[in-house]
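The chain below stands alone and is given as structure tokens, in the form predicted alone.
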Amino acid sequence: MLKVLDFLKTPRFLSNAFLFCVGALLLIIGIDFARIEINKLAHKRATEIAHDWSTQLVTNAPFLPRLLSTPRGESKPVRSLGNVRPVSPVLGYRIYGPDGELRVMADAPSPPPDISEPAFVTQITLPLTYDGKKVGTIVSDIDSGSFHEILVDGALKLGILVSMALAFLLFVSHSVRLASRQEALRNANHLMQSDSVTGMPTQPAFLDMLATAHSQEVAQQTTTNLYLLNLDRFARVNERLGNSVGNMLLRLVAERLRLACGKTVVCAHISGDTFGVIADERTGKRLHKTLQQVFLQPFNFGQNVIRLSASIGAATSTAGLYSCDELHRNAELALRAAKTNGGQQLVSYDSDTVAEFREIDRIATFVEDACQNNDFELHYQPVVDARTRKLCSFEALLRLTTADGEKIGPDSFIPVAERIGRIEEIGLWTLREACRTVAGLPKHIGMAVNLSVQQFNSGKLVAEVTKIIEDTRVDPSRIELEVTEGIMIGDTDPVFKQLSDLQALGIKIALDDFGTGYSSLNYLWRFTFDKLKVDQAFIRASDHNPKAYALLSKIVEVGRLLDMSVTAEGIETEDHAKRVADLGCDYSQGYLFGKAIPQTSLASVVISEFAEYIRRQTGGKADVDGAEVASS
């Protein structure tokens, strides 16, 4: 609704409006003034029918002047001429003497029933003389309807012809004002042309450019049609081919946005490897297809095949609907949005639909941020044996905080690192500082990190893990690497090779949330984890729901049966601590042996753990290292 009052608020609803008035009062007037006109046509032409009518009816009845020169008290009065009948058009006649009384009156004969009443019948009051006297007077009944048709037959159809004369002109003024506009943008984008790149206009030109087109909308009143792209992961092509085959692909890209776009759509090079694109009105219709099409193709240069895809953001502004800037920034919200929901799209900017990516465009800013400064934390949370209850690895979660103290969750910002390709870099700094943690620990204290469905896509996951190996020095048997079912989407092959070698190395692999993505045992035998981790949505769903129960029970049992030892999460409770230790689980973890801790506390809660379980060993007393440890 408020879009609906902005926009009756525009210059150009409100000049139309004033236009459409002032037609519409031009119209009025036109018609009235051809009513008159016509009107009196018609009656001009009735007065001409009954002159000629009443000069043949003095000259077939030559007894007339004598009739109306005989007073009335010496003559009866004559109601009828005889033979003299009125004829078509003239329908009766009424003669009155010198004194004005009636001596005279005929009517036509009545129509057929099948004929209709005459349409517009003119009265026409006319002298009789005779030797230059006037003698009498004479009133007709003319039918001039024919007449009349005809002159408002003739109007109508030249009220069309000016109607067709008139929205000709229109058109043609309309499209001298979009021909200039559009050779005014088509001279500004020749003479700016000066990227040494793609031999495009450059960002202060594509502003300049999109002021003047601003400044055209509002005062001729039409629509600007705004289009950012920017080229998705285009960074890793440069660091991989280098920045010559780069400027190819930017070469390339610039010569079919012009090629798809055409001469009247301003295409320009804003920076590195984003594009600006300006259309009108009509043009900028048909874009929205255009310029996805695009990057349809691979670019082809020498024996280098690369495909690229585009994140796109669109804005429109209507006869200044928004400003300059606004358009702008805009069109920014809604490339950003784009880039965030993963890439490879065009989004319109709409308040409501660029609303929902705020905060994910927020979020981003965060974990970029975070990459660059170093902003990541890791907390550990520790696993313990279900039966014995020692310590016996920890799990690493990531944590941010940003720079005012807000907290963010990793189920809102590892979604969020994954749609903007982050995820990987993120990953593999988890893991390198997961691995010199665990080096300063106990042998006999494992460490479990998480990895992320992406970083399995590059190929390059078993060599980077192994380096990290390497340059940190810990047993890959005391590293677990844990993995969702999300992993099983797709072509699974190579994603267990890299599983596969990856425990060449001596690395366990754990199955993470098993039992609530997409389970299924087929995976199960065609790959060899070494542990199942169930879900904690089982572990409270088994309080009071015996299928559940039933169900965690069975999973423990496909875990021993094949081989695999079972981690049981989100243990908060005795019961929930006993449970799992009666139904085999080899490992449990959760709030009742500890939330996840900085790495600051970590050595504390190490040696505490570590005294406890021996003062359980000994009942109460124990000799650790030589030093008495007592009970207290």
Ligand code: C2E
Second form
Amino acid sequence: MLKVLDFLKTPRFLSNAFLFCVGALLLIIGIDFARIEINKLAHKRATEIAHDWSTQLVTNAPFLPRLLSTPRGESKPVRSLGNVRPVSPVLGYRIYGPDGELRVMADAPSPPPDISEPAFVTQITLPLTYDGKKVGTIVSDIDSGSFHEILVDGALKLGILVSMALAFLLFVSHSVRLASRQEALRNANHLMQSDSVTGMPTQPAFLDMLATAHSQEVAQQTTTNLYLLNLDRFARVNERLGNSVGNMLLRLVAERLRLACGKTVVCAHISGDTFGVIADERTGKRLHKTLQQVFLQPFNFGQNVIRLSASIGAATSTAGLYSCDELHRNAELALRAAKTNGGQQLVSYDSDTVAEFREIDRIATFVEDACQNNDFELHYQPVVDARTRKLCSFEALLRLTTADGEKIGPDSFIPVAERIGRIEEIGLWTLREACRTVAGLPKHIGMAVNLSVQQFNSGKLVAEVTKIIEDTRVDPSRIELEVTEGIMIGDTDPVFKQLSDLQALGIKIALDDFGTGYSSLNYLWRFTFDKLKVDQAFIRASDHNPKAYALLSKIVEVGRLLDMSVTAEGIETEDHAKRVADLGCDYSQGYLFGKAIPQTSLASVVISEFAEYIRRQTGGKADVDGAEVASS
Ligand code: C2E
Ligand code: MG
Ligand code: MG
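Could I have the structure of this protein in the form predicted together with this ligand, to go alongside the form predicted alone above?
Full assembly next; the chain just shown is listed first.
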């Protein structure tokens, strides 16, 4: 509905509606004018017929002048002049004497009953002359229907011919305008400076061309289609195969794009791995498919065969619906949506994408601010021994509270931080902070920290973790790094290598949220995790679903079989706690044992836990570090 309303407000619609109204008005005036002209012509023709008829009448009835000059007296008008009968299209006539009295009154023979009355009857009054003298007046009834028909028929044919000629003229002018638009864009394309790698126009040139296309779109009430293409994971190609192979690939992509799009479409190399395409109304429609097909076949050169995919953002503006900047921003938003959805797809800009990305932008602003002002906070959730319920470690969980007091959950801001490239910085801050915290806790307590998949991309993770361990002087065996199954997507070798290096430092590696993500078991034998953290969904489902319960028990068995300890997440009830302990889970984590708490509350948890432990050991009151702690 909103789209329809928006469209009704577009300049293109308004100008077309105006043209339509003007056209309709001209048509009404034209029809009225034609009607008057047709009537005039019909009257003229009827007058000619009436004139011929009256001449013929006087010739055939030479006694008529005498009859008219004789006073009528009491007698009735004559009804017939012998053989002189009106013939078609004369329907009848009346003759008046010089004194104005009705003297002759003749009708045409009545039509047979199945013939309808004539549609048009024109009465023509003419003087009746004999030997150059006026002897009376004749009023003839002429059937003018046939002339009307002929004239209307003629007018119709003329109208159709004129309309066809106009339509043809419009088509020709539209085609000429389009051709000139494409020509202008092509010229601009040639004139603009081109990129040395791909030979395509560069970003400034591209933006100029977009502005040209957009101003023509507004002037000519047409459509501009803009596409932004970003090669998926191209940085990895550069890293692994080197920049020269990367450049070669960019050149091949550019060539394919140019070939696929054709001469009338502007293609540009906007930046490193991003291309831009501008197309007009007609070509734009087919490009949706064409652009995606560009990446179907692998790129071959030398001995290399490389498969590439692209995320494509498409945006359209018709008759100035969006400004040039808005059009560009819309395509960028659509491109980001394509990337977020996993790449290798085309996303067209629409209001849903906008809503989604407004929210992402909003969170991104908070993340940026928090990075600058050091506003992130770490909370710590206890992890206990599943059987004895003794506190074993904490999991560090990030918290973000905006200046307005709005709390944004890590499930929302971590993906945004990943997207805006801030996750490495945030991840390192988290690790340093958590290490500092655990260094101040009793030695038997460990600390788990979550790692994002992206933290493995730079290849610097191991060095950075080593530095943090050294700086905070924490025993690495107290640190556990949690990764999710997301690390198994794509090329796993570099990730496994870094995980092994971290293990070599003495750090433990846990596989978090096990069973929810990229659930393939093959990586369990390819890499030796120290711990499996079974996702809370399994615990919850095992409440009522025997299959989930069976799976849970098998997961614990797999853990045992592969020498991994197992943590059950999301333990909320006594029932959960007992169930996972009975199944053989090593650790439990969940609201039953405590939610994540700020650092300031940690000490009291540790002390009371320690007191509880001592109480259990001594079966009553106990002295902890010389202080009397009451059991509670
Ligand atoms: P996670 O690593 O699986 O963390 C456990 C999440 O489950 C936490 O949510 C925790 O509050 C919640 N949880 C724990 N016990 C229970 C329970 O009994 N019931 C329920 N319903 N929930 C429970 P949180 O803090 O919202 O974190 C969500 C996710 O955000 C984390 O899942 C983790 O994947 C991510 N995350 C949190 N902090 C960080 C971080 O510093 N770095 C990275 N990369 N990711 C983080
Ligand atoms: Mg975790
Ligand atoms: Mg988890």
